[in-house]
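Next up: a single chain in structure tokens, the form predicted alone.
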Amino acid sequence: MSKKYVDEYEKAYTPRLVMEEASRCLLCLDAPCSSACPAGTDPAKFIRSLRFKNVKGAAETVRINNALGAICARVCPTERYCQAGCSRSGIDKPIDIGGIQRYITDYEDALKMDTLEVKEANGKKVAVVGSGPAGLTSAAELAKLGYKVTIYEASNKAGGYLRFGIPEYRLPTEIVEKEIDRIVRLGVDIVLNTRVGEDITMDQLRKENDAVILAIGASKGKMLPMFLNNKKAVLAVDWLKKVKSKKGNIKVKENVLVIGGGDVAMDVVTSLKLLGCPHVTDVVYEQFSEFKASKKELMGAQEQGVTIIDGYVPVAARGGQVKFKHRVINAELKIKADLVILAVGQYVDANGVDVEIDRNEVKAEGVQVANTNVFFAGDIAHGEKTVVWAVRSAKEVAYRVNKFLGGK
């Protein structure tokens, strides 16, 4: 097992300092980091009453507000949202949002604080396709109204790519489970290995409940047509379900080329570099410009070694060997490598669910498909494609489906 993969790649707050952080804090009345958070998790508050010392107070906020607290804490891009609006940026350098926030959910787990609590039971019910940061949301959301919510999930194991995806020196499994267990305690029901199409349809899920909610994620892989049926071409996101799965206890080659520049390709090539692969090369459609990375993702990429050369397209490749052209200058590229590992972007499947899927989208107006009881939250609804993002999604879905059953 590789400790550096397992061990998480951010170390904690010490109370100390941890207090230092949230002392910096302008406390501004109208708060633009609260402004700017997408899941509405209320950063502005939740820093106040750490700074007077009340942190089961400013658990409580973080809870009630983001049932994947924990999560997002170690996950969002916290650059795009909630520190870009940071004033404390025009001083020297915004707060540490998400350090703070994972301070207090440790906080939070450490005394086993139980800070969600659930409304007398409506008699209604709410089918969740989906298992995955949407999914998980939308279900605490409404089963904290008094709905009746049981979860759908395709695999052996909840958590979609949280579980399955994101890094275990970025999310550890163990922070997954804890909050799936939250969930779960609110008297949410999870049935696994039932793929909606197959196992169970959506007819019988329409008719057996009060509304359906899809939060199906775009899990599945892309893979270029010059790298079909090539022995030496992996997808990232099967490559990294391999290593979670495994808690880094596999063996790397020596000499492995990455395609692609969003988030799961720095998840990637951190990654490989963690297990102790000494030759990580990363070839980018993007120019840095352009980057479709994090800035926290790229910037941990970097500081691992890895080469990454933007701007270049691959158009042919036989085996290990590929041929890159660039976007703009006149230039070419060849690289050969043990193994190359495709990032070029994901795909819903949607196959069974009865929707139709445009550029990975529901096509449908809102949060709902017309004329029907069905809600759509998460990768397939209109919007970012970030976990915070999913929860912001199944937050508002939670709310349309409450209104549409006639909730308060």
Ligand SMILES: Cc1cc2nc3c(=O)[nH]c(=O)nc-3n(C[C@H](O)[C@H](O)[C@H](O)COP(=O)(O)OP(=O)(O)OC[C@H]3O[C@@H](n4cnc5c(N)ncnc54)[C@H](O)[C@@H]3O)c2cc1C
The other form holds:
Amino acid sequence: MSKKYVDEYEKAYTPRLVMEEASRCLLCLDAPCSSACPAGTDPAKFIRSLRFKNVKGAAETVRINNALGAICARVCPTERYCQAGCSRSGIDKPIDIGGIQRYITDYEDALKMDTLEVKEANGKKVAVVGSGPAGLTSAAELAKLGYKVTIYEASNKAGGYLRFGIPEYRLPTEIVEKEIDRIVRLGVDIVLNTRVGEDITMDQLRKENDAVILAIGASKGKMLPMFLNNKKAVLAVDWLKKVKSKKGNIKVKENVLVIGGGDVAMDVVTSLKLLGCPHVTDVVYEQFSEFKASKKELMGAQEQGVTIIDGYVPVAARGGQVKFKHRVINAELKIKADLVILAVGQYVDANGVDVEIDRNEVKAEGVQVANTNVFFAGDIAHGEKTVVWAVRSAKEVAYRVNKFLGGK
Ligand SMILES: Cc1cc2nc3c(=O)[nH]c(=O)nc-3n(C[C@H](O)[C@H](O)[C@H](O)COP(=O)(O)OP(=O)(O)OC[C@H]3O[C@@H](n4cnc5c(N)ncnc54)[C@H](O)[C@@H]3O)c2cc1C
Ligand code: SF4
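Having looked at the form predicted alone, could you now put up the form predicted in complex with the named molecule?
Zooming out: every chain and molecule, the one shown earlier first.
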């Protein structure tokens, strides 16, 4: 097992250091950090509680708002949301809100706190399709309101990309499992190995439940036609799934070529390095100034010694030999690798779930399929494709479902 791959990359705060970080907070009125969180978390409130040494109160603030608080603390691109608006940036640097939230949720776990409460059962049933962050959050929100919620998941384990996508060094499986257990304790049932559209039909779900929520994500990796049937080429999401399922217990090749420049590509190249791969080359369509990956992820990959070549498009492939052309200048590049990993995007597989997909999103107004009891959330809904946006859209869907079924 590669210890580097399984050890959390970002170090946790000690009690002294977290208080030091919290004491930099200006305790703003109308705090910009709080209005910038897509999921409606209130960092100003939980940092204030922490400053007054009320860590329990801080944990309640995080958890009541976000059933996946410990996960968001680790994977949320805070530099784009709460930290982007932080008033402290004008003085030196923004408050490390993610790091503080992680300290608070670790404390909550150590104390075995169970903050979320369930209202009396209202006799209504909701089915959720998919157990990624959108499915889990909508299930938690509706269970709290007294609905009987059952999640149907195609895979043999729950969590979607939380469990099988985001690498162990950024999001440990143990954290994902603890968050899922919390939601199960609210009375949510999770039926695994059940693909809706194959093992059970949408018609059946719609008849047996008062509402159905689709949260199937964009769970398939895109293939470039020139790599079809190429035994040396694999899809990034499949490779990441294999590595995470085996806790990094895999033998990596000597020389790996990765194609793609988004956050998924950065996860692949950094994982390869942490697993001991000596030569990792990443060839990216975009030029450096247009890079899609977050600065943090890109810097992490560069720190690990990944060779990144920008501005090239693959034009031909034979086994591990790939030819590229530059997008702007007249230049060619040939790379020979033992393995090629394609990180060129994901798509929605809506087979059998009876919704029309357009540009990877459900084609419908709002969050409900017109004239049905079917709702949708997460990556298949309009909005950004991040965990915190999945939480946001799931909370909105839970609110709509509750209204649709006559709840207050
Ligand atoms: C490698 C990787 C790294 C990422 N890193 C980050 C990050 O650091 N921060 C961040 O905010 N976001 C990150 N993301 C994006 C984030 O993971 C997604 O936006 C989020 O998981 C979407 O949630 P979801 O619930 O809509 O879908 P998913 O997490 O994709 O879950 C969908 C679930 O539905 C199941 N399913 C699909 N079809 C069916 C069916 N017919 N029947 C039953 N079940 C079905 C799937 O098996 C899956 O479990 C990353 C994504 C990837 C791939
Ligand atoms: S914006 Fe920054 S300084 Fe102001 S309350 Fe939020 S974290 Fe503290």
